[in-house]
Every structure is written in structure tokens, then in C-alpha cells.
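Consider the single chain below, provided in C-alpha cells and representing the form predicted alone.
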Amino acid sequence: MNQQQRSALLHSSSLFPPPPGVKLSYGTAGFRADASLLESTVFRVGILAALRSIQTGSVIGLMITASHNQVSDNGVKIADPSGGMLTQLWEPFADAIANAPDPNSLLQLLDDFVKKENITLEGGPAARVLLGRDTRPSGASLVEAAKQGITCITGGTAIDVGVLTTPQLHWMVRAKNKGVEASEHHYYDQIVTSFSYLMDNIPRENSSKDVNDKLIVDGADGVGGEKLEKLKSSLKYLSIDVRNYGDGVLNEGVGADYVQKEKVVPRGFGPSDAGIRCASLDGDADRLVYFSVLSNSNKIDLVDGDKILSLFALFLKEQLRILDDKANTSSYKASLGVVQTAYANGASTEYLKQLGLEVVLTPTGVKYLHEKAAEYDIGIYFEANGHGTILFSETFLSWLENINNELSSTSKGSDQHKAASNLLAVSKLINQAVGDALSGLLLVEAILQHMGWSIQKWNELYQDLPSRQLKVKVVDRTAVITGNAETVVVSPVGIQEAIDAEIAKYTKGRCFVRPSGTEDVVRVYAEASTQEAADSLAHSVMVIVHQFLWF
């Protein structure tokens, strides 16, 4: 790092002093806090994004959002060249620079890191960073802080792409680095075209009057609602009533997180919506859940991420079966895998296994799910909270393109040709960079039409086991060490045996504990055959955790 670069960094960072007494940590969600505390952090993440771009020689994304958090919060996270999350290897560096107490400390950290990672700041590729933000009022000033961070690295270019959903920014980064047109317009064009293709391919025998073309969507008063309100006129076969798309307070009594946790109707919904298919996005539109309003009640029948995953798996498995039925495609056996965390309802895992699918568990966090799903030709992952997507391997897509071209010339319109075309359309409709509520919603709608299913029929795939989640305040959450995808406690010694003894008392009992990633609590998740039993099991295990860890 030459003297000119060092001087520029020292000067710029002096303009963004860190708030005293605040320590932030980078996780799956990036940095999040009250927006008033974030200017320094966002500036420094701008520097990080520029360095990551130079190191990889690729476009990097920087998104300013706090997703489902309250409107006074904000956050910042990085999209890597693949469009996915920032590599875990850089997370400790992100923590270190965010918490550096002064410009000189920051400069020393940057100097050491640049040397360690062999990042060339002179004569190498220039940094290119796409900057996006959601609709939060604090977003505009934080974008300016990010720009300052990016451009204080010599040659760094900040490309402000405006107000976007988080998945749109991730999609653009992935597309840019694949050499594909990557504007918001191209995003819409790709998902609308793919959706229309799938809808045109619906088997006549599966057309059903049970599948109403009307869908009501809760936009969480966030960016996703705004985007969908503009997009809906482009969609054939689907009538969308978007509510909560900017006329209320972001995430207040609305949104996927609220609906999934509280299991009640969001603001703006009521008894008159009973029986109609409804969906809810979260604040930055990377989560999606469905629900139906119960008659004369503010309660709902929730269709969460587990059931979205099951619907996708069922459809994709059927398309692969149709291809496998034909001798001339037997040379390639595509691997289809499903990835969940321990928080997935046990009934969903059992259902997927009964379908003959390979189901694997990972630790909680999208970065773990995404990495595991990428090991399959088709890897599907979803969390119950509605965040997830489908990944297709390049090898499989290349094979599929060849098969589709061959069938287009020899047996166009055959079941096999339609199956190959459907799989290709799904790969283009779904956002392979990250969970995307808009593209996921369109895929759900297309598959329900293919199946001829109402939301009630979909919800009957399996019956969720009653569950309960609790958290226990502890002195030191790091005292809990888990293994086997967080399903067992390795340390303290003896706690897992005590938990197992409690689980054995309940029919269909299942329980695990894991330390929070952000606060000094241990989270408890329990399932059993009845709600009363699940509540009792969770409470008993909470007592065990307290006994072992309150010291």
C-alpha cells in the first residue's frame, strides 16, 4: 500500500468515526444495528467490498438492508462473485475492521490483510461494486458512506443500482460475473419469460377449477411489495392483489417473519379473505410464506418454507422421473438432494424421505445450506422461515440443454420434451444466487397450476408436528458446543444425556439446543405429538440448560 493510498484511507476513515462502546459481528445477515450506529461500519464494509473485488477480479455486491427488522434498524452485507454470501473466510476480517477503534488501527488491519491475501492495489484489476438498498429512510445516507469506502481504494468504482430487493442485487452480481445482461429490467424479463413458459406447459388433464388464479400478497410495506405491484401487470394467468406495499410501517404487523412466527393475519387482511390463497414477503423480499385465512378469525393456516420445499421437490422429482423413463436419457442420472436444518419440522423431513429423496441436515444458516445444496445436480434448500432456493449444477444444465435441443428436433411437444423444458425454465425462474420471494412465488404459482392444487390441497401434503421454541438466558453461550448439524450437545458433558432422557418421555419427541449467534442465550426447539407435550418438553429442557449453564 503506497503513501498516497494510506493517506487517502486515513483521511476518509477520520470522517466516519465508530460509535463508542458498540461492537458488531458479521454473520449470515451481515452487520445489523440501529441505523444511527452504522455509518462507520458501512463505510468500512465499502472498503472490504472493494478489496474483495480486486482480489477476485470480479464484480462484488453491497446491499444495505435489515430485512425483517424494524424500520429504525439497517444493515449491510456483501454478495460474493457467485451472487452468494461473502465467503466465511473473510468474516473475521469484516469483524476486525468494523470494530477498529480509530483510523490508524483500521489502516494497520488493512495493511496486514492486503499483504496476507496478496491483494495488489496498484496495476491490478480495479474494484467494481454494485450498491443496492431497500426502502428504509436511512438507506440513502448509508449508500453515500459505502461509496466513500469503495472509492477511497484507488480506482474503486461504486455503481449505485438504486432501490432493489436483496435477491435482485445478488442476481445482478451473479449475472454480471457470468457475462449476462444484469439490469433490473433483465431480471424481470427472465423471471416473467420463464414463468410464462411454465404456465404454457401445464398439462390439460391437470387444469382444475380448484386452482383460483387470484393471489393476495402481503408486501410487508417493503421493497418487494413495491416491485411486485409494478411487475404484476406483466404476468399472464395470474391475478395478484398486492397489499401493504408502502402505505404503512415497514415490517410492523406485516411480513413473512411476523406471519410465520405469530400465525395470525397480517395488517390489511381479514375474514373476507378466508379461503383465498395468500402469501407474505419479508421486508427485503428474500423470504416467502403462504397462508390461508380461517373463517371468522384472525388465525391462519400457515404454509411455511418446509412445505414450499416439499412442493418444489415433488415437482422436480416428477420431471426427472419423466426424463428417466426414456431410454435415450438413461446415460445421465441426475442427483436430487434436499437440505434442511434441525429447525425443519420432523413431519416434513419424514415426508421427503418417504418420497425417496436424499435429505441432509446442516447447521443453521443459509451459508451452510447453500454450500451443501451445491453438491447436487439439483439441490433444494429451505428454512421454515421461508428463505431458500434451488441450485442447478453447470454440468447438469449443459446436459439438459443438449437433451432439450435433441428432443426439440425429434419429439417436440412430447412429455419428455416438456419435462426437459420445464426443468430449464425452473433453473431460469428461480434465483440461484440466494432465496428470492418474487421468483419463488412465481414458481409456487406455476407448480400449483401444474398439479391442479388449491392451497388447501397443498397444505395437506403432511401434518406438521406441534413444536415450541424457547430461549434461555445464560452467562456464556460459547460454553455450549454442538455437533451433528447442531442436533446434539458435545459440551458441557452430561447435558445431552439429560435431554435424551426427557425426549424419551414423549411420543414423537424431538428436541435440540443451540447457542444463539448474536446474544447470550441458548435456543431450545422441541416437537412432540401434541402441543401440550411439545410445550412441556421444551420447558423441561429449558430447565436442564439453566441447571448446566447458569454459573
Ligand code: G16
The other form holds:
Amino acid sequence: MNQQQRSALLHSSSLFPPPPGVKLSYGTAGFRADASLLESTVFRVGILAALRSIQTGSVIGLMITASHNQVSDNGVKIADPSGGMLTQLWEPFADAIANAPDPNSLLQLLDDFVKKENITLEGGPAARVLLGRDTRPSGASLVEAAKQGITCITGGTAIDVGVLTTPQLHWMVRAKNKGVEASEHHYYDQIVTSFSYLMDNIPRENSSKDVNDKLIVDGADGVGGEKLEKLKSSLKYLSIDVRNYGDGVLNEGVGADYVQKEKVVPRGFGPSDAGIRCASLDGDADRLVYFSVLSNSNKIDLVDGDKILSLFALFLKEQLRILDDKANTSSYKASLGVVQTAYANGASTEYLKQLGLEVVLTPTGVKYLHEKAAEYDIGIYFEANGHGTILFSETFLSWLENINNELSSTSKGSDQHKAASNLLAVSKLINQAVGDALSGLLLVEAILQHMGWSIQKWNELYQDLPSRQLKVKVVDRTAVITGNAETVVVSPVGIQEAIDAEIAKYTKGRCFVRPSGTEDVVRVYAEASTQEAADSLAHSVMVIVHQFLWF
Ligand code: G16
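Beyond the form predicted alone, can we have the form predicted in complex with this ligand?
Next comes the full complex, this chain leading.
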């Protein structure tokens, strides 16, 4: 690192002192905290993004969002060249620089890292970072801090793409690095075109069945609702009523996280919506759940990420089966795998296994699920909270393109041709970079129309086991260390035995605890044969967590 670069780093970082006594960690999805604590962290993540861009010779993304968290929080995360999450190999360095106490120690860390990673700061490619934010009021000033971080690396360019959903930013990073058009307009163009294509391919006999074109969407008073309100007029065959698209407080009594955890209607919904298909996005539109309002009540029938996954799996499996029936093409046995976390309802995992699918569990966090799903030709991953997508391997996609071309000339319009083109359309509609509520919603809608299914019929695929999730405030959540895809607690010693003894009291009892990576709490998840039992198991385990961790 030359003297000019050192001075620039020392000078700029002195303008962004870290808040005293605060220790931050990159967590499940980047750094998250009260927005007032984040300027220094975001500035430093700007530097990190610039270094990552130089090292990879690619465009990197930096997103300012705290997604489902309350509006006073904010956060920052990096999108790698593929559009996926920052490589986990860089997370310890992200933690180290975020917590460096002063400009000199920050400079020392950067100097060592640049040498260790062979990052060429002079004469190599210049850093290019796409910078997006959600609608949080604190976002604009944090974007300025990020710009300072990016540009204090010599030659670094920050490209401010404004207010976007998190998945849109990830999509743009991926598109830019593939050398294709990458604006927000191109994102809409791609999803609207592939959605229309799937809708046009619907078997006629299904078009007038139980499913209608009306959908009500809760936008969480965030960026997703705002974007969908603009997008909806370009969607043929679908009539969308968007509620909560910006007038109320972000994520307060609204949004996918609220609906999934509380299992009640979000603000602005009520008994008059009973029976209608409804969906809810989270604050930055990377999660999606569906629900229907129960008559004369504020309760809902929740259709969560597990059921979205099951719907996608059924549809894709069917398209592969139809394609497989074709005898006169070079066959390709595509591997289809499903990835879930410990939060997946036990009934969903059993259902997916009964379909003959390979189901794998990973720890919570898209970064883990995505990595696993990428091992298949078609990897479907979903968290119960509605975060997920479908990944297609390059090898499978190029085989599919060839078969589709061949079928288009030999048997255009045949079932096999439609199956091949449906699969291609799904791969273009669904975000290949990260879970995306907008494109996920369009795929759900297209598949329901294909099946001719109402939301009630979809929900009957299997019966969820009753479950309960609780948050427990403790002194230090990092004291909880888990293993085996977060299904057991390794430390503090003795807590797992106490939890197991509690679980043994319940029919179909299952329970686990883990530290949240986005909020300062320990999460408890319990499942049992009745709602009362699930509630009681969750509460008993909450008491155990307090006993072991409130010291
Ligand atoms: C983020 C992650 C998700 C994770 C969620 C909750 O979602 O992207 O993978 O499930 O946090 O994580 P935790 O339980 O560790 O707090 P989002 O929508 O907030 O970005």
C-alpha cells in the first residue's frame, strides 16, 4: 500500500469513528444494529467491498438494509460477483475491520489483509461497487458513508442505484458480471416476459378451475410494496391489490416476518378479505409468505416458505417427468434436490421425502442454503420464513436450451416442448442470485394457474404440525453454540440435556434453540402434536434458556 493510499485511509477513517463499547458481527445476513451505530461500520464495509471488487476483477454489490428488523435498525451486506452472499472466507476479516478501535489499527488490518490476499492496489483493476438501499430513513446518510469507504480506495467507483429491493441489487450484480443488461428496467422486463410466457403455456383445461386472478399483497410498508405497485399494471392475467406500500411504519404489524411468526392478519387486512389469496413481503422483499384470512377473525391460514417450496418442487418434478417421457432425445438425468433448515415444519420434510426428493438441512441463513442448493442441477431452497429460490446448473440449462430448440423444430407445442420451455422460463423468472419475493410471487401465481389450484387446495398439500417460535433476551447470545445444522446446543454444557428432557414429555415434540444472527435474541422453535403442546414446550424451553444464560 503506497503512502498516498495510507494517508487517504487514515484521513477518511478518522471521520467515521466506531461507537465506543459496541461489538458487531457479520451475522446471518451482514451487519445489523440500531442505525445510529452503523456509520463507521458501513464506511468500513465500503472499503471491504472495494477490496473484494479489486481482488475478483468484478462488480460487487453493497446493500443498505435491515430487512425484517424494526425501522430504527439498519444494516449492510455485500453481494459477491455471482450475485450471491459475500464469501464466508471474508467474514472474519469483515468482523475484524468493523471492530478495529481506531484508524491506525484499521490501517494495519487492511495492510496485512491486502498482502495476505495478494490484492493489487496499484496498476490493477479499479474497484466498482453497486450501491443500493431500502426505504429506511437512515439509508440515505449510510449510503454516503459507504461511498466514502469505496472511494477512499484509489480509483474506487461507487455506482449509486438508489432504492431497490435487496434481490434486485443481487440480480443486477450478477447480470453486470455476466455482461448482460443490468438496470432495474431490465430486471422487470425479464420477470414480466418469463411470467407471461408461463401463463401463456397453461393447459386450457386448468384455466377456469378453482383459481382466480385476484391477489392481495401486504408490502410491509417497504420497498417491495412500492415496486410491486408500479409493476402490477404490466402483469397480464393477474389483478393485484397492493396494501401497505409505504404509508405506515415499515415492518410494524405488517410484513412476512410478522405474518409468519404471529399467524394473524397484517395491518389493513380483515374479515372482508376472508377466502381471498393473500401474500406478504418483508421489508426489503427477499421473503414471501402466503395466507388466507379466516372468516370473522384476525387469524389466518398460513402458507409458509415450506409450502412454497413444496409447490415449486411438485411443479418442477412434473415438468422433468414429462420431459423424461421423451424417448428420442439424448436423455439427461437431472438431479433435483431440496434444502431446508431446522425451522422447516416436520410435516413438510416428511411430505417432500414422500415425493421421493432428496432433502438436506443446513444452518439458518441463505448463504448456507444457497451453497448447498448449487450442488444440484435443480436445487430448491427455502426457509420456513419465506426466503428461498431455485438454482439451475449451467450444464443443465445448456442441455435444456438444446432440447428446447430440437423440440421446437420436431414437435412444437407438444407436452415435452412445453415442459422444456416451462423449465427455461422458470430459470429466467426466478432470481438465480438470491431469494426474491417479487419473482417468487410470480412463480407461485403461474404454478397455481397451471395446477388450477386455489390457495386452500394448495394449503392442503399436507397439514403443518403446530409450532411456536419465541425470542428470548439474554445477556450474551453468543454464549449459545450449536451443532448439527443448529438442531443441538453444544454450549453451554448441560442445556441440551435439559431441552431433551422437556421434549420427551410431548408427542411429536421437537425443539431447538439458536442465537439470532440479525437480532440481539436467542430464538426458540418448538413443534408438537397440538398447538397447546407446542406453546407449552416453547415456554418451558424459554425458561431453560433463561436459567442457563441469564447471568
Ligand atoms: C435474514 C437471512 C435469513 C434468516 C433471517 C433470520 O433474513 O437472510 O436467511 O432466516 O435473517 O435470521 P436469524 O434467525 O439469524 O435472525 P432477512 O430477511 O432479515 O434478511
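Take the two forms, find the largest set of C-alpha atoms that superpose within 1.5 Å, and that set is the rigid core. Numbering follows the first chain given and starts at 1. Keep in mind it's a predicted model, so treat the numbers as computed, not measured.
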- request: Examine D34 after superposing the rigid core and state whether its CA is displaced by 2 Å or more between the two forms.
  value: no
message: Would H450 count as moving between the two forms, using a Cα shift of 2 angstroms or more after superposing the core as the test?
response: no
message: Quick check on L470: with the core superposed, does its CA move 2 angstroms or more between the two forms?
response: yes
- line: Shift in angstrom of the V489 C-alpha between the two forms, rigid core held fixed, comes out at 5.0
